[in-house]
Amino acid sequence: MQALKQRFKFLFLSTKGLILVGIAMCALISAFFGMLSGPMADFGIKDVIVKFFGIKLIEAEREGRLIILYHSIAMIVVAIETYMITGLLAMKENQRLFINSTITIGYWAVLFGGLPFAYWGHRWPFHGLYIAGLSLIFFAGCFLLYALFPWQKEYKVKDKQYAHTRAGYSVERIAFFVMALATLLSSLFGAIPGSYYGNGFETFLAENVVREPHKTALDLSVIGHLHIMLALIAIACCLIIGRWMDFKGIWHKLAMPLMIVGSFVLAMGTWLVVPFETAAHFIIYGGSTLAMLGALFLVIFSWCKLIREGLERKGIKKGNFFQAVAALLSDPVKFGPTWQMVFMNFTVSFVGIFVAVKLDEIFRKWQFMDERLILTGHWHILATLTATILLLYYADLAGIKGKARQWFGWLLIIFSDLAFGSVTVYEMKRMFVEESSQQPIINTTTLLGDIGLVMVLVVLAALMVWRLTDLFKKKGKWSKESQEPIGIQVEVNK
């Protein structure tokens, strides 16, 4: 009994344990419901899974099922980022414990309410549990916002290398606060249309209505909600990586104001989509550019730091270009998150901006399915790339070392980028291949994308097996980690 209590304490009270449980649940859900995808249907696996587990797939309800599935996975990711924030930023222990426990109960209610309701018959108590879980997550977010309040004397900056106001308040903490506030307000963008179910509003997928000339305010609200929540999850990820990398100095002082203004302007532009659909997009572009510039400054700082530390480990005071590159690449787990941010520009940011600028001139002249592919790929790549960044951070947090660290880091980076690069080529193929000659590139990119994603899942499975089997050891890593204080201890007056 004592052993079970210790394991429970590790899994549901410590930052490392909470993140581990969240990643494990996300991996299980992705793997299981991935069996219902198109490629699995081609192999006949989908039919076996549906029959064996008694899943009810009514075609007319497909959009509703996907919305609940996406929200279930998204709530786990939001919870994981929350655990990371409460572990990395200074706050009172009772605040950290309350936030973590509330959001954990919330996302578990979402999973065990929403997924049975969507895939195993519409038993409405499950839907009520799903809504209650979403409400708990929102409430945990409100308390997180309160805990992050930056204008408190105990959180003033002492080390002047970190961005700060004239009064000494942390600009980085203000950036976290603004991001959390924008996230809470933007969640209402989806909650309001949801409250109109049964009163004239029906579920739809945003990529299916992109060419409809007239969209209702609720339609625009849902589309805006999708965009802003993904963007804010990515911004939160960027802030987390900056905190982990001990981002400071001149680049930090330049980046944090950009992240604050970028988050606010991006969110405001998205909210204005409802009354001013066309004009609001220019505001969104401005906010995105500012946030991306702040991320670029993080990349510059991080790479300079990794090169400096890598050369120091080899005893080199001033290396040449090739030695600097070798030092930069010496630790893939540390290099990977910022590299993925750079790679994201080529598969998400630049593609999205180009499509928006040339929408009427090029893409609206294509068949609808070709434009729909770009939208679907754009959102999925952004979400999954962000997930790989968080996964690399967790690998370091979990203590992966030696050859396992090298294998894990490089396999995750190489094969995820192979998958996302292939999907990008697939979705943009009409730009450089005639419609009548598309099949070879479709076959190639589909195969490479599948190989990349499968390898990412294998690498993730290996990490999960390593950490979960450790729980069966009497004196495994978990036993030491369960004795650590809740959350990563950070100096209050940093």
Contents of the next structure:
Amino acid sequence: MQALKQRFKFLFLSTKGLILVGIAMCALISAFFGMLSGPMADFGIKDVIVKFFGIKLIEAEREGRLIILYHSIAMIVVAIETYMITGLLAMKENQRLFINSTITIGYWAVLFGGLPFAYWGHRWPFHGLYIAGLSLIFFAGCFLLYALFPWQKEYKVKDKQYAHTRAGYSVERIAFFVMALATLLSSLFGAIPGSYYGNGFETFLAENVVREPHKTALDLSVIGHLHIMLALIAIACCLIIGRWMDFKGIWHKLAMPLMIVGSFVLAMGTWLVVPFETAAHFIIYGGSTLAMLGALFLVIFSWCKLIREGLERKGIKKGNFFQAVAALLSDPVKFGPTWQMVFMNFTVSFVGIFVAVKLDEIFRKWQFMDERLILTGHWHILATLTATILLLYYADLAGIKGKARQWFGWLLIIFSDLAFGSVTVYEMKRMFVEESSQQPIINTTTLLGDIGLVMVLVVLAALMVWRLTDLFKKKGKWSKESQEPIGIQVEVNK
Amino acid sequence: MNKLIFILLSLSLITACTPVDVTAPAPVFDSGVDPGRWVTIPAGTFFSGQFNKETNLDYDYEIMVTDVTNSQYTEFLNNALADGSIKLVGNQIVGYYPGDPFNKGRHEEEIAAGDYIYIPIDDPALRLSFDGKTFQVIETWENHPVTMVSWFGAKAYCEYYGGKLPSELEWEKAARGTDIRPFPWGFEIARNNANFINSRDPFEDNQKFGSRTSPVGFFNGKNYEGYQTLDSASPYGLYDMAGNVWQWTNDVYKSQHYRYMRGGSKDLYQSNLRIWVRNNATPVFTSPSVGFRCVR
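Mind pulling up the form predicted together with its partner chain next to the form predicted on its own we just looked at?
Everything in the complex follows now, all chains and molecules, and the chain you saw is the first one.
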């Protein structure tokens, strides 16, 4: 009993344990519900799963099911990011405990309310539980905002290498605060119009209404909501990685204001989509450019740091180009997150900008189904790339070392990028090949995409199995991690 | 690691290098369904859209039991060429369209009066051949739905024979009947209900050419050399109202130049075959997965 209690304490009260549980739940849900579509459906696995688990797939409710599934996975990711933030930023212990426990109960309620409601028949108490879960997560977010309030004397930065105001307040903390505030308001931007206009009974997916010439306020707010939430999750991820990499110095001082203004402008632009759609787009471009510039500065800082540390490990004072590259690539778990941010440009940002610029000239000449393919591919890639970044960070937190670290890091980077690259080519295939001759490109890209995704899932499963077996050991890693902080808190430690 | 990368690259190259034989003949099957047959859809209410909005169409109309076939469209092209109602310009068969009102809607493109493409004659996906004077159906494709036809070409065909393209509501009622089924034949979809992606019908070969059209009325419960189909007629006896090819509809909506299609196609997953799912494209769009049928 004591052993169970200790493990429960690790899994549900420590930051590393909570992150582990979140990732495990995310993996389980993705693996289970992934069997209902794509190649698993083609292989007939879907039929077996549906029959065995008594799943009720009512055709008219597909969009609603997907919305609940997307929200369920997103809520876990939001919870994981929150655990990371409460672990990385200074705050009172009772605040940390309250935020973490509230958001944990929240996302479990979302999962155990929403998914049964969506997939096993409409029993309204489950829907109530789902809504209560979402509300708890929002409430946890409000408290996080309170805990992150940057203008508190005890959280002034001590080390002046970190971006700070004249009075010494942490600009990075302000960036986290603004991101959290924008996230909370943007969640309302989806929730209020959704409940007011949609009332939950006539669900639709945003990608299905993009060509409607007269979009309703609900259409616009749903499109805006999903874009801003994904963007803010990505910005939060970027800030977390920055803190993990001990981002500081001139690049930090340049990047943090950009992150703050970028998050704010981006969110403002998205909220303005409803009344001023055209103008809002330009504001969004401005905000995302600033935030992306901030991320670029993090990439520059971290790559310089990785090269410097890599060369130092080898005892080289000033290496040549090849030695620098070798040093940069020497630790894939540390290199991966920022590389994925760069790769994101090729599969998400540049593609998105290109499509926006050439929309009428190229993409609106295609049938709607082809345009929809780009849209869905685009945001799936953004979401999954962000997940791989968080996963690499967790691998470091989990203390993966030696050859396992190399294999884990490189397999995750190479195969996820292979999958995302393939999906990008697949979604844009009409640009390169006539419709009647597309089969080879479809075959190649789906094969590579499936191989990439399967390998990512295998790598993730390996990590989870490793951590699961560790839980069976009396003095496993978990026993030390229960008390370990996940990183430095620059406001108090320096 | 190196071995793994090598295997991956080899696999992808092997697949990518397989040439596409777009002109490969199709297996020949007679579904026994007459593409010249029409059925009457009686006036009355039905449930339209995903959320079952009660809708009334207060008139009877007739609709074709199948999509227009390559044979039928060839006959039209030859007749219309002979009487001068269509002409060859470059590599396109074109015809006159009087244009739409232009409202300067967001992303709206003006469709002015003028000649517009019906079919491209040099596209390898076209199942018709043209010797400069007459059209012929390429062997084995006679009873397949005609594809690579623009909205203008589809509309012209129907009007040539005294009909029109169905409105979206007319199409939907004919597909669904008076209950709330998501597919023309009922509430669930199986592989042998319709021609959709990876449905493994005899016309699909993902290693060579992917999914191809099936003969009209193919999914009628018959067994074709061991391939057993399910009878997938709509409540009014229409075939191919889900899968095979998208079907152009007639509606022209204010402030947009897009034309809408219904029914899903051979290249899409099952959820896109649900009765209420809409696709759209510019009216000049042609595709190997788009066809049509008419009403009168």
